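Below you'll find only one chain, the form predicted alone, shown as structure tokens.
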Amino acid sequence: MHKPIIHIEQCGFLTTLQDAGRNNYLQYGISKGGAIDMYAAKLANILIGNNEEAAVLEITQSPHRFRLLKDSLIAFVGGGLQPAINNQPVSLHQPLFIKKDSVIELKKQLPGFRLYMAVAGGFEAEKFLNSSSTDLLIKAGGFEGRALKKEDTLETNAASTSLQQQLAAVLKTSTKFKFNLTELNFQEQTIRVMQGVEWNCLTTDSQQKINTTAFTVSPQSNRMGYRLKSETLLTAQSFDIISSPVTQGTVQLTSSGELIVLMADAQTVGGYPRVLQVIAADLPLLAQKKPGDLIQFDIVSLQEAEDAFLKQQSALKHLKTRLNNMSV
């Protein structure tokens, strides 16, 4: 059943409604989308016993005032702003329990550029293929295919399950849950990569470089892509390819020696020679990047970037496992 919970009476200037994203729609050219920041998105399901694909809120550093309009159970996860209740920070990676009526407001700012924020049974949101994730570009999904603004309402998409009843009824007791979750730490600089189909394309001088420099990032970047500002990058001659199949991650050089990473809303193909990949474990540390944050790339092998996707699941799923388990 569908309950109004949360009123909206600030929004900042990119706030959506996001999940996993559209699966098994690549083909057709459909973007994936979803949660820039996956892990900070399913991390913040789990901690409340939700399903970790459940629709989320993916709140854009910008100041926000939300008011509750019942007693909720709701989880904080990500970084670029300071959550607080009532004028009260309150933790961040932590199930909590806040009364209706509250208000919660997010202005401080915190390392990070993206935090998320899910609540009990996920938020109601718009199906479109199958996912609730907001596609800006198409309209499409989550709330009117469209960013949150002041004055719009979000109900929760279904009732709290028994684990839910049972974390609420700790925490009501003022009791917080200790999860020894690690933490990534956002002012970390380095992003690991691994080369690229098309690496070989650039010159000796430019691959070097990738390994040395530090890229900032432009303002002119979006959840589609990050564009990246350092010295030009060069081929080693006149290099076009077949619009080819590109993901979340795929690093592209530009004709004009400019570097774009592609983020979750990313077209499916491109024409510009991929020359990296950002591992699948460091994605959530760039999506928390802002304009004017640099990067650094660190070149891994695949065993290295297999075993630190598979650390960072196995995280989840620890946790995930420790919560179902719960009793009280």
The other form holds:
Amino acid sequence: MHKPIIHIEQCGFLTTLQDAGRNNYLQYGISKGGAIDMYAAKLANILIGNNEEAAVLEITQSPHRFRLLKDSLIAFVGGGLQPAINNQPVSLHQPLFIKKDSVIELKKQLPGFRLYMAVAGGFEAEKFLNSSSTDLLIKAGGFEGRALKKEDTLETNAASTSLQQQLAAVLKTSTKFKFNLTELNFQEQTIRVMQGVEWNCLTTDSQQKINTTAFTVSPQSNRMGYRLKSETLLTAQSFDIISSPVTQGTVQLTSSGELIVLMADAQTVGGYPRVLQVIAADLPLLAQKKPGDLIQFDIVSLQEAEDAFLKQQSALKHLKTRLNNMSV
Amino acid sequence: MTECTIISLSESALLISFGNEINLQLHDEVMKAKKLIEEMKFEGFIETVPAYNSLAVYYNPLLIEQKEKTIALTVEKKIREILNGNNPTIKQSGNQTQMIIPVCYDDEFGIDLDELSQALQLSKEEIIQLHSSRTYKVFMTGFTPGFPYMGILDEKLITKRKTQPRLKVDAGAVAIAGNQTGIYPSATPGGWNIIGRTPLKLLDTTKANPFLLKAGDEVKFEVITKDEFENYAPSDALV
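Follow the form predicted alone with the form predicted together with the partner chain, if you could.
Once more the chain from above appears, this time first in line as the rest of the complex follows.
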């Protein structure tokens, strides 16, 4: 039961359907993909009672206008853009009930770079290797394997669950929910990292500079990787690495002394030294950085990295439980 | 089991390394470990990624019951148990498929043959003969979806990558670099020396199994003429 839900009247430069990513095909060189700010995508789904892995719209900072084709329960999470409905700004990180024929405008810029829009039931998307994520490299999954453009119409899946019907009923009387979420501060510049597999390839001097160097996100950054620029170049004792697996968050040192952080559409193997690994809990924050933004690394232990990730995930779980137990 | 080191690649992946060189024996260890771990699947296991001398094991940290100081250590212990266990059923890395890949080495496709002939001090015919007379092992696929890294080439064919990588290499291009040979599955930038082209599709996203090759497969190249190339199911030969 697919129903048209939004018609795109104006589209920005990179808006794609994404879910929790593609498992089990890394060994064939297929990226995991999925929402680059996975925390925001999951939060958006949870807020409206969806499966947290449902397909959402990942909207990169640039003007958009959508027309809503049916009454809908939706949520916006992330940053970069302030959503307005029929010219009225609406809250991020809230379930919203929006009437058919409303115009959603995303124009005013906010800190951050990517906004996620979830709709009740999730967006209908083409599956490729069991995932709805758009793989732009091999042009498969999502919406015809490509970024969305003007005049595309997106559909939604399935009928509402009872939780979603309850949410919609409450929101129709314009009650607002207060969830007291600890929101990510997108202005935060510190990105926590662990020492990478080839940390020891860095010269001692470069190792000491990691925590004190300011890096700028280069314009040559995309969903595959963020290139970082700095005034002091890092040096390795050796670049002689036999190609080996890499993953989302892996920081490679290229022979020109530049760092590349592999992001959602990371390649699966690589031959550059893996000098650092961005911790899973901070990948969402890095994903909200845009070209020109400054970042600084802070080296933490594996244990701290695991704890931070578990804490972030348990916050999502807690929210889910609260919503499910909501007596409306 | 051969000695291996295990370290974290991320909070959801461990990297098992076997030695520090490229050879068939080490790769066989990688493939054996892969098979063992996949067959003995532990709670939270997702997938593995084999490379020349290393294997990544991906897991969902939220599904691991932590028994050690870190989740990673808990998983490492499980993996060591699996690798050190007695599993009489698994002696071979197994699943070896032999694939014959037709290649046309015509000048039109083997665009670097002339240059290689000079650099390697071999005639084009010798290069083709050396390349097509061995059986190769697929060490891994990666960098771009479906690209097989195969080896090991005859010593006489060992060569450097091109100093200026091409911005676009055609799909199906068969190439060599170092002691490896590979096939470009789709049109991508590439720095390997191109010696021919196969009419086969290495990556076909319309198929349930889109991949022609996987790590551990054995590959032999079969010389075909340009005429045979063109008549080789031309409809699906090239993207």
